[in-house]
Amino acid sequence: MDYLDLNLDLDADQIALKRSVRQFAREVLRPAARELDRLTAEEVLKSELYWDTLRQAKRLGYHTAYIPENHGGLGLPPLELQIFLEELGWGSAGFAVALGVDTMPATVAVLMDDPMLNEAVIAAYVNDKEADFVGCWAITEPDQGSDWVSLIADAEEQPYMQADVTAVPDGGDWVINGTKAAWISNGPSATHALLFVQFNPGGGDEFKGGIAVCPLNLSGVSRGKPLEKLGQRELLQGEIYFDQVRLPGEYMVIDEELFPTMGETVLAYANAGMAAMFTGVARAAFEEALVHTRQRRQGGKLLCEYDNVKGKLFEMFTSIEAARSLSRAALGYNMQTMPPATRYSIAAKVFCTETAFRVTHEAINLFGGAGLSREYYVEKLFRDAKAALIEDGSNDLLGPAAMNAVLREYR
């Protein structure tokens, strides 16, 4: 089933990269997902189907969207990249995301166009095709899960904020210790962490925080289990430690200076990314709904023949064209703008996840009891879209965060 795409400029490369990545998403991402989902965190950890699936996205070059092509990326542009992240969102918002925070060591490292992290990092991730090196986000906290977000969100407005993972400077290196949070995706499996920090532990109302492109493998860095969590369970999410870890100095990409704008670019580009992903999700659950309508009889009709399932479906007909107008818009606009306009981000992310998480709603209602079902995949998708509303930031302390920069645009 395909969507009409209202874009008319579309060219034969866009639709057959549309069609190419929602094959792969069919064909692939969709049934591990569904696989995977019925284990263990730790039996997906241990899962060759686990690993299987992101060395196939890997070996396609997926893993490399976000990278320019003089670095051997795809380099895919803004309205590709939007159109490829709703495909993968529509096969596995788990493996979506997954591939979407491996990424990011990596694009930051290319930001800065450092010599050594051109080899040790970017050159190692582009060329790999084993899964042996894979990214992670590791921002949140025991105690601080969306207040991180709310000190990137606005670079004006900076929340009161004491961090648990701190860096300090010890000759040449960086001296690391702290937690950070159950819920890092791809934190079990990860080889790299995009590490956000604090450099002035207890230093009062200021905050000064870097970020490191971290390896996993060095001394001190340990790991909790698995998480165990409502949706998305093909994304393993897990706690990382950090006990007195030498980190190489040119390890830290950003500092105290660049904090505030590229700590907003990072967030940008990921809640640009999560409201694509789900804008999927969303259509996903639509499709499976629409499938269903046709095909069961209640009353003597089909159910699509009821005027208000008829409603039912329009509604989230039209919201899913919406999100996905304002998932491209804001990802246009901030992947090719510095420093970003973050408030669009977060308002595409907020806006399409809470569509996804209310059209799957409604998709299970038009299924009745067989939507409580784990047979039938709207189940999945709705437990999916649920963890949508926390993740990168929780869309109820993300809009007040955005509305801060948007109050001060209209003075």
Ligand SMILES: Cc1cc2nc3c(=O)[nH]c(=O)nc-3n(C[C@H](O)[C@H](O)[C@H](O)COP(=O)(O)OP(=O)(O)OC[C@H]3O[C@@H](n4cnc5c(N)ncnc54)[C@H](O)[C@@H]3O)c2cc1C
Contents of the next structure:
Amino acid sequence: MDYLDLNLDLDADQIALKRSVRQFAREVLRPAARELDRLTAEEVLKSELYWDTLRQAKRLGYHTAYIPENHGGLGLPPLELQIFLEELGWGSAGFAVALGVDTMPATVAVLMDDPMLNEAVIAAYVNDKEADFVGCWAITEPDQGSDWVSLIADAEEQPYMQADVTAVPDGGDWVINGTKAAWISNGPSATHALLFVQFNPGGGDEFKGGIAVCPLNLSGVSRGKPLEKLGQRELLQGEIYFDQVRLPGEYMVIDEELFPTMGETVLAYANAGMAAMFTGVARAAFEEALVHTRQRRQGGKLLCEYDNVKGKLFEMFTSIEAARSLSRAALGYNMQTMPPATRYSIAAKVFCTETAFRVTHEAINLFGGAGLSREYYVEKLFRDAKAALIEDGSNDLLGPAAMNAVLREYR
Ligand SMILES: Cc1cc2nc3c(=O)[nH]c(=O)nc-3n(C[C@H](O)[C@H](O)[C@H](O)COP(=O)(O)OP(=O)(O)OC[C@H]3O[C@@H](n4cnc5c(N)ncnc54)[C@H](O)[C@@H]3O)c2cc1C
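Requested next: the structure of the form predicted together with the named molecule (the form predicted on its own having been shown above).
Below is the whole assembly, all chains and molecules, this chain first.
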């Protein structure tokens, strides 16, 4: 099953990329995600299937989509990246997100262009074919979820914020203390974190923060249990604790001056990526609904022959096309513009994840009772889409944060 790509300029390489990622998504990601969905989070962490799936992605170089070619990565341009992420999301939202956060420490290391990080982080990451290097994005804390997102969503607004994870300078090193929440994707398996910290604990209204590329094998780092949750169950999540962790100074890659811009840039990349992945989730549900309504008969006709069913399918189709267009536009602009127009990444994330939620919901309705059964894939897609409304910033919070910037823009 394929969609008509409205981009008439797609060349043979872009079409080949779409086909090969789709094949991987269909043959590797989706079957693995469906099987892992039935396991406990502890079982997923220990399962050969989980690790083998990651290894297969890494052997294809899929973890390096954001890393430029001069560092040995695939260095996909924005349109290719959208195509790639949509197909990954079509196969498995959980693995798409796992690969998305996996790349974050190395991608930010590339942006900072530091010789030490070239060897210790970027080369080690790019050359990893065994899933020995696993990245994560550690920002959310048990008591500061939306607070962190509000802080980075718009560099010009600096809302009040007191973080739990703090970094204090000590003789060229940083001493890190505090807890990152159970929501850290790849938290249980990560070897490196893109770690958001506060420098001035108890600093009143003025937040001073930084971002470290933090190896997680340092003394004083420990983990919580893998989190049990609804949706994206093939995605491992868990707490990371920092107890007097001594981080060599050079790993604190972003200082307090750069923090507002780089914090926002990280969110702009992440939200635009989510938009593409969840366009894929919506498309997966639409395709399930197409197959089902072409096979199921009620009242002497196929379901797809009824106008109300056609109307529902058409709404799904239209909103997926709109989602793809917006996600391509946001990735296209924000991957080539510094500082990014984060409000457009947020708009794309909110629109595409809400499209995924609505389309998966409608797909379940079109399956009738069967849609609620774990036997059918739409049930998993619905749970995966639900999680996305909160992931990478709750949509309820992201919208108003983006609106601050839109209000400033429209004068
Ligand atoms: C599947 C998944 C994957 C995730 N992956 C990661 C990851 O890789 N790394 C990471 O660091 N985090 C990750 N998260 C965490 C995610 O970013 C947070 O869950 C999200 O930012 C919301 O924070 P919270 O859960 O603490 O909710 P809260 O902040 O407690 O928010 C609860 C509700 O209150 C509303 N609210 C909160 N503050 C305000 C306010 N000031 N004004 C108005 N309304 C407000 C919110 O909109 C929301 O509806 C992930 C979450 C999920 C679900």
